[in-house]
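Next comes just one chain, in structure tokens: the form predicted alone.
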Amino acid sequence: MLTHTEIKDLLNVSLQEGETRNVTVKGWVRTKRGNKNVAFIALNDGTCVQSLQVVAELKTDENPNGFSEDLMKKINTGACLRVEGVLVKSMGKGQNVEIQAKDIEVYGQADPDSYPLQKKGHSLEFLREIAHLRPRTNTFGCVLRLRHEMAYALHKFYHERGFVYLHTPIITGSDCEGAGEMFQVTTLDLENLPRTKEGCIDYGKDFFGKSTKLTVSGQLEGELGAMALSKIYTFGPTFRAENSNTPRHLAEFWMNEPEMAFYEIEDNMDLAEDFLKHLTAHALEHCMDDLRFLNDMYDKELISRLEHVQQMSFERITYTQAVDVLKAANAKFDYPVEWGIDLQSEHERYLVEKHYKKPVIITDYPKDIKAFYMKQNADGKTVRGMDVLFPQIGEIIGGSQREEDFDKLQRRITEMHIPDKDMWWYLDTRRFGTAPHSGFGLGFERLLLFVTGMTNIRDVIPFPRFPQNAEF
């Protein structure tokens, strides 16, 4: 039985004068102001970014029925509270209501001296070292309310369009794409390693009876789904061992991956302008409050960006088009641009936010440089690869139309020297039924980074896990 109102549903309140309502409400301190005869209390219940400021009259001889000293004491930022009282409207700027507080329960005090988000203005690498107590100040409360909007945006972008949502596995015998080192999956003794005759690690005693890892991505699986159902999303963690220690990596990220039968190229790349109008759209219809926050305070032209999503055309260009731009641009890379490389980011935001000004879709990627699984054109140099860019992130999402040529999937597999042990059962959707079929995968947290403002791809995940970081 829920027996408190939340703060988010008092703050749209509109009370006539003199209008009043008897009301309970419970969160944490932000704050506490006042002086000898009154204090004001901003509590929050993460709800809203918005505190309700709680009125507490205090004992004094004129007003022997207030609030003890002793009370006073116990209520400091981080203190959680039960606030019995009466609804008013505020005479105070900023707020439509408040409350007179009758009766306040402590619930947990906050001792002053050692809380840590006791003062205001820490700074986001301060906040990381805390990540346990981060989700209480306002920045991480938005961040983490919008992270929720977007999963929940995700799932009614899929649903409403006839998806099925495929649970792939997290444990693995296969890699990908080669995407890169991968974290072990063992039961074995690691203090007395079974050993075969040649002196190998003995798989065969492990849990699995083979070598497993954490995944780096359910695409695989992903296809298998759709062979069979035509349409699937897979959404769920993903692992990369990466000793990497940029602002745009985790070991731990989450990935969204659709696949669809019967779509070509021009299917996919319509598909993922939609999803992203769709999930920023979202965010501006239902998240406004935690936008013009993060606005405020983080990013000024975050709110113009989402909203110059909404209103543009994504380009739509081959790789040899941006080659083209590229080497023709005005702009010193720290990377050349030369035909067959792997555009890096810097690259990416220039075709973004400096040529095209708008999202833009690159096409038909050289074969050498993406993943075995991409649809070959017929020049034999170039696969049906996409890749989404967005202003201050670059690659948003990548993906492709898949090869469903059973002979030329398994010449790429033999060239990229994948055993075919591990892919017998991919290639069998290729000799059993095959069909033309495309996907793409969303890296969630790089949406997250756009819709946020955020800058470091550790101030979009709850718990970030990166080297030398397990806590919490």
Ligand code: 4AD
Given for the second form:
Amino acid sequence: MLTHTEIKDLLNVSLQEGETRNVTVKGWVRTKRGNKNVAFIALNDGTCVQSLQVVAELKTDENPNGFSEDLMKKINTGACLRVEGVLVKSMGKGQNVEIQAKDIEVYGQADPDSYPLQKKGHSLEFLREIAHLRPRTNTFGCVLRLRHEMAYALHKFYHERGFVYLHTPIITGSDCEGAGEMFQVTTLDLENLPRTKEGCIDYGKDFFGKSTKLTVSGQLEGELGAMALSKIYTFGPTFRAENSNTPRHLAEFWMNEPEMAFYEIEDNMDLAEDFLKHLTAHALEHCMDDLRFLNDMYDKELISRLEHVQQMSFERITYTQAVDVLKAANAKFDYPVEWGIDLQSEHERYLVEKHYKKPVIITDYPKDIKAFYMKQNADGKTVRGMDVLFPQIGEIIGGSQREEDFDKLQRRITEMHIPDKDMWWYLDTRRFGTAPHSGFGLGFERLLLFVTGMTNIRDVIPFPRFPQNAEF
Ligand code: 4AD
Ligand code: MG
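Having seen the form predicted alone, please provide the structure of the form predicted in complex with the named molecule.
Then the entire complex follows, led off by the chain already shown.
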């Protein structure tokens, strides 16, 4: 049985005047200050953003039972301690309770000459270089607890609506998004590749007997699930070898993809809107301490933006309407706007932040800028895709109604030169018992940018993967 109490629980204890309690706490030293009679140690165990104040009386002539100088030398920022003592109402500002130490054990020291997290307020850039230690800062504690809460809220949302969590593969032979930005998975000896008679690489000799990649999306397999279970969702790591060194792209990121039989694009939009409102409401309801910290330290509008999303119904417009708004805009864009272009983040942010001043869902994109699987509209030019755009972030969700007609889908696959030997199993959903269906993908780290107010996606995932970086 655990013999210690977590700091979050202790900070919630309300003591009567004069009431005390014997407790044991364990955690890492954030700071130590004091004088020759007493030391004040801020101890944090990661259960909440606040630290617990430990008051340790020092050995002096008047106080021979105080803690020795030898012990105190070992207690530096970063050290790990077990403290036994008495929890009392605090006289000091900023905390309800504090602990008067009776016994301190140093589990692990942290040499002040080499432990990199000495002061408060290290820059986020510096912390990225020590990503293995940054969870020990207040900022990353908040971000990582929020990340957990959002994952929990996501599962809860789908579970309560009868969705089945489907585990789709990470190793795959097909390129869902057709962008060709995949990491290859192979056990072939790269120094000595087997060749076919024609001189090509002989993937028949590779581990799976064919060329395989890390998945860019679980959607295609998700559709197989929806065509049997009606409503499924995936949630897992996805990989994109796009060489984009931006604050919104990672090479390894987490995506959540619900897929629903019998949903049309409007139902898909309703679900996406409900979902994002549910997640932000969960953060406001359960994570206020962490949000307040991030709001004070990084983004004074964070909490009000989260509240705003609750109150607003998202604007729903077509791509063509969006282009009209942008063309009429009194704004200078780096990329000129023309019907047919892929909207850039400057355009998306103009629509959301300047024009509509709320989240926007854009539908019916030109078919040439979207993936092969989207349902084709009767105009022959557009497809039933939808992107959800958020303030500060731009695209947070991408999705669509799917093309359920076998012939139309096959024609599109041919037009887009997608090798159909990789697609027979996917086409079987349209061959056997096809149905209208829809789905979308939420970029989990994009959501976290919104919920934490962080501005660089590398700061909302514990171990970011991006070009030239896979250290930790
Ligand atoms: O728009 P995307 O490419 O859509 C799909 O992959 C579909 N298969 C989803 C579906 O319909 N089931 O990606 C979905 C979301 C984007 O809106 C964005 O939030 C995020 O994934 N995303 C990235 N996040 C971080 N780093 C990257 N490189 C990302 N690429 C996409
Ligand atoms: Mg997209």
